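Given as structure tokens, the chain that follows is alone and in the form predicted alone.
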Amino acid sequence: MKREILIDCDPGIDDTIALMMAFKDPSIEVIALTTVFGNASVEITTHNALILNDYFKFNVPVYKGAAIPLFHPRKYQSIVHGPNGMGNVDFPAPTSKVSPKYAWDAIYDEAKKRGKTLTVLTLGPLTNVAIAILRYEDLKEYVKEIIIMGGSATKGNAKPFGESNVVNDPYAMQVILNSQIPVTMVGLNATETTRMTEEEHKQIFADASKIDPLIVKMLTHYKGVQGMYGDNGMVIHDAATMAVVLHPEWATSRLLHVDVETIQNSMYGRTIVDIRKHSKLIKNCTVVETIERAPYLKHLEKTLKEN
């Protein structure tokens, strides 16, 4: 039976690459996409969410989300994925449309259908997950677990200590850890062990004519900006994440207790993991600390490559 997940996100250059390995996956069905701030606003990232879903065929609903952060005022805006959320790449215009029904709503929706079998998967800012569970105080009956690209043990990228989809939301990130949930973090510390190096980069795109023109410019744009904050060779966050789904046995982890700063302050939006072992905090996060390298970059180049 194949494992039913609906992927909330904002589409991203990394969110393009982790829903292709997605919907190229027979072992999970992806029931629908829902999309939030992030990347870019929500209505870039909604729009960018209808190009993928018609340009790859993914042919699942599309449910637009939260456009600001619960409380403060959005505080990160990244310039990594290009004014369009694309690296600036132009898809064909989508010519699918937006399903009529709020992201939270859909997400609880979907979950109670399902009957605790649904993983939702956050790929951005966890606005629309943490309305949902504040709007259906059920929705822990129904859903089986939510996977979070986002936070950090260690240091962050939006502030030192501070993961983007995070700082972009703490008390977001603060009702899904409180929600009784079952919840794994694949921070930046795990997705950051998957960094490939140059002569890896140069290997996966020797023959790039294997690779759609489109994703090659994007991770392109992609790999130069993050060289550009001096970072050499890259890091696919989303799709380090989407390993972590997809095979599991590639992560080691530990059962933490987690919480995040909102105080807003120079740790704002800083997950703090709690490591002690004489800790009496209750563990309430999956939090992986590593990805195997060697089989995620196969399936990566797979993935690249199968177009």
Given for the second form:
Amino acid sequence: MKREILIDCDPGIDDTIALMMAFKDPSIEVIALTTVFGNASVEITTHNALILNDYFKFNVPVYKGAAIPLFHPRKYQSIVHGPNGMGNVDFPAPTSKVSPKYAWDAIYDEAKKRGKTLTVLTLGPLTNVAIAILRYEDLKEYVKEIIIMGGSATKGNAKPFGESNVVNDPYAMQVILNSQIPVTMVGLNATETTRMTEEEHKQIFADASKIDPLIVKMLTHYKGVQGMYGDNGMVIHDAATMAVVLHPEWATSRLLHVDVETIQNSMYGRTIVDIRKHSKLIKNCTVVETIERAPYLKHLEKTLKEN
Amino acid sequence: MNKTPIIIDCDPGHDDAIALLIALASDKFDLRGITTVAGNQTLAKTTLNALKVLELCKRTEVKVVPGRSNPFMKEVIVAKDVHGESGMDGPVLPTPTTKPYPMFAAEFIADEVEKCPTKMTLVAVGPFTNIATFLLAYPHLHSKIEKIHVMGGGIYEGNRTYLAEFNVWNDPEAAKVVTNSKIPVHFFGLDVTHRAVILKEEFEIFRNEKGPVFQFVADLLDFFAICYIGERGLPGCPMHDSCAVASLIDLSMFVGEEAFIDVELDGKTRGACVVDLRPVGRRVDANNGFFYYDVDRPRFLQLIIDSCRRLESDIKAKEQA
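Having seen the form predicted alone, can you show the form predicted in complex with the partner chain?
Next comes the full complex, this chain leading.
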């Protein structure tokens, strides 16, 4: 039987590549997309999810979720994805419509009717899943696992130690870590192990004629912003996370205790990964540490070039 | 007369029970239901206590709907020291013949709000977990809430910490969702509820009346006094939660001010309310509610007595029918 996955996202340039990868993979079935604020407002990310749903013929329901974090007003606004959230690339306007249910209700309903087979993958701030957990105290009986692109065991991006999805709603991440649902964190420390070099980037894009020109334009914008932040090459965080979902054998990980700093200090939004060998704290999170570069990059290239 | 549609979220609780009596006795309310939350005791116990109060008053048609069993970020810490093992120690009431309504509090609130032709008023006298769950999960229904009357917080004093009051302290994040919501919130905090006391020498008013409701209140007061008069040195028993309901019947007996109200989540002041009452320098456009600090005590006491009397005569009428 195919693995069943619900993807919570905020498209999003790297979300787009991750979704392309997911829908091309015969081993999984994407049940639905849920949307959240993050790379842009929830209105924009929902609009973008509908765009992708039509453009790539995903044909899945799209459910809109949270517009704001759980408790504190939004503090962090990324400029990575441009005002339209898609690197200023214009896709054809969507004809599909958002489904009439909240993201958190969809997560619960889809999980419950399956009986612990549903993987929930999050590519944006964690607010929707957190509301599902708070609203449905029995959600843990029905969700198989939550896989998260977010946080970091090492350095951050939005803040020195803070990754933007978690910084956008640290409490939501803490709610998930407290939930007793198995959690896998694919943080920046892991996605950065897939960063392609300038040379590798050149190779993939040398024959760009096989890649959809809109995607080429998007990724050119994305690489440009990463360069602006002083990084060489390019890493597509959400796509790397999707690769972990599809090919867990490419990842190495450790089960550890993870906490989130929720006090509004310089560490606000830091995922604190307890690597002490003698730690007695409950191991609540599988922390991915490396992703095998070679097979991942090959898979990425295939995703981009095969239609 | 148009009745005010209300839902009361509570964790009975001695003062919760008296607040419920006031609500049940008043003909000003269309009481759509009682939702229960973990706070003064566990969810199972507070739910059972709500059912007991309704049974005593022969008002079992009112739905009791349980909600969340724990605050958002931590496990509940109950107030056994104040309310005893059962959450309503003192009075001995029979096991209720009715059962909780099989729905989740936040969903029940959403359903009732959606059905209600006018705006709904919410009363929250326990930790605000259920109300906040409703607010988070049903953002499109915020506009259908008239206002929220809460017992919680304090301007200058706390009880669980120097500044944090029990309901807010148990679930500060939920309280933050309420103050963030932009729905007008009326706070009856410790500043006013510690003045809204029934004095020791007034207990006999209730004891001398022979009906079951008066006796119930007298038993509640006797137990409540162990903590409040005996251990904490107050002149009487504070009717915390009753303030949030009594004010919906007659707001003129309370004194308060419009203010900007926020909740601190961190540090030594976690669970404390920030109430900006500065005459100069405060942003008036940021006002999101009212904070009360005084009460006309004799009128307040009279309302409680009148409520009991009304319930006694209703019970008698039902027994004769």
